[in-house]
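Single chain ahead, by itself, as structure tokens, in the form predicted on its own.
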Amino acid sequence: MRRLDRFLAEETSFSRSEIKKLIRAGRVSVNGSTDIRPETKTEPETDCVLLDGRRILPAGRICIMMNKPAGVVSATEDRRTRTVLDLVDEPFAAKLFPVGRLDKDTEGLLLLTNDGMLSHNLLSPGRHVSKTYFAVITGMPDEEIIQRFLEGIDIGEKKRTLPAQLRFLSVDGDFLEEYVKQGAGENTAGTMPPGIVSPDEMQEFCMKSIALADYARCGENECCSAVSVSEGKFHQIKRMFQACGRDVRFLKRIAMGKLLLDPALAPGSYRTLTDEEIKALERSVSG
């Protein structure tokens, strides 16, 4: 059993004073009954607890699963700039945090979650999460930059990147073959680097998660790829392909680990993680 107060301030933005408020105001009731208190003892899995007419009930652990829009940025606060915590309408929102972040103009999969472990383990360097992006760049496609991303880039930093993987797509989602060489994907040792995709692995990525509008954002003398690193470094994405003499165009992360966007899910638009779906983001945590 818990109080009543207690038990709404812990799942929702509210303080408990705002909280003892709304129970005043009548805006909160136990199983239809607004004759309650703030010391009032509940059991939330089975009381029905409303506030506002919209039923609360105990989050547990929270994943969330969102379609970041441009223009947002991955905070739990800004002053100046709408973060992604204000696209989420639930009484929940205020305890929720991103998974690492996304530029600001930057688009796709984000994960927000109150669970600090996972984050912790899906950003831990030595656990060597893949994040897999859908790049348009300017220039058309050149297998001198496929071998530089795979061998590690000098972006400006005391080391070079981790190996990437990298590979050109046509307009219509498939790999442009003649870039795709035998052992392509693996390093001059012959074995395949810490947390980066299979070409296999990438281009099943790309069929399930980007959208054909993604692929009509390529304009004349640019061409689409697909980019999978393991590791988080300032605007690296931008920066390794700058450092090839190619600039981003538009920039989408379509894969953390094994997990997926769901290409259903619009710009600003979210849901909860199924059951399977958290089983792939363990399984990428566990290597």
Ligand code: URA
Contents of the next structure:
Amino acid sequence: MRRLDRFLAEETSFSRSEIKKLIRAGRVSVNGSTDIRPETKTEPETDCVLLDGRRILPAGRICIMMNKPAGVVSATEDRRTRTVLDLVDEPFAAKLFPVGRLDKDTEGLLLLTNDGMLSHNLLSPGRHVSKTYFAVITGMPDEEIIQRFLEGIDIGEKKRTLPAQLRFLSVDGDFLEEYVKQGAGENTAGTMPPGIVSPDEMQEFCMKSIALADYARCGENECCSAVSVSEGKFHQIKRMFQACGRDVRFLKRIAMGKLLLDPALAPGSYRTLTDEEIKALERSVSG
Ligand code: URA
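Next block: the form predicted together with the ligand, after the form predicted on its own:
Following is the full complex, with the preceding chain placed first.
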């Protein structure tokens, strides 16, 4: 049993003193009754606690997939710019934080959770959880860039980037035939680097998670590509392409580990993960 005011303060963004006022104003009900007090004992799993008509349940682990739109920042608060959390219209929004960051102009899969351990595991450099992106870049497909990505690129840091998987895509989502065989995902020692997504897996991600509208962003003298990296350096994808003389015109994350962006989510919308998706994430973390 939990005190009503404490339970609501823990599960929503309201403070306990605000909750007291809401109870007094009749905006909270327990099992249909507003004749309640802040100290009323409730069993939130079985009692129906409503705040402004919305059921408040004990949260446990919350994990949301958002299709981040361009123009918002991946932070919990920002004085000048709207954040991804401003897009979450849920009583528990204040408990969430984004798992890692996407640039302000980057779109796509962003996880929001209240689970610090899950977030830590997904971002931990030692776990090599892959992140796969769809990128529209300047110039035409070039086999040499595939090799450079696979070997790791000097982006001005102490070490080169870890090997990354790059493929060029036709506008209907297939890998461009002439590049499929190139750099099939093995490095010169003939082994797959840790965390790197295989070309087959990457093709499946592309087929399932890239919307046709995204291919339509590809303009003249530009091409579509899919890139998978197993680390998360600042502006990593843009800097890797820049080091190869290319600019990224559009960037969208389509997968984190084995978790794919739901293509039915419009930019700015979100949903909680299904049990299957939670399992996919856990598999990604355990390697
Ligand atoms: N790499 C980038 O350059 N930007 C992002 O937002 C994510 C990866």
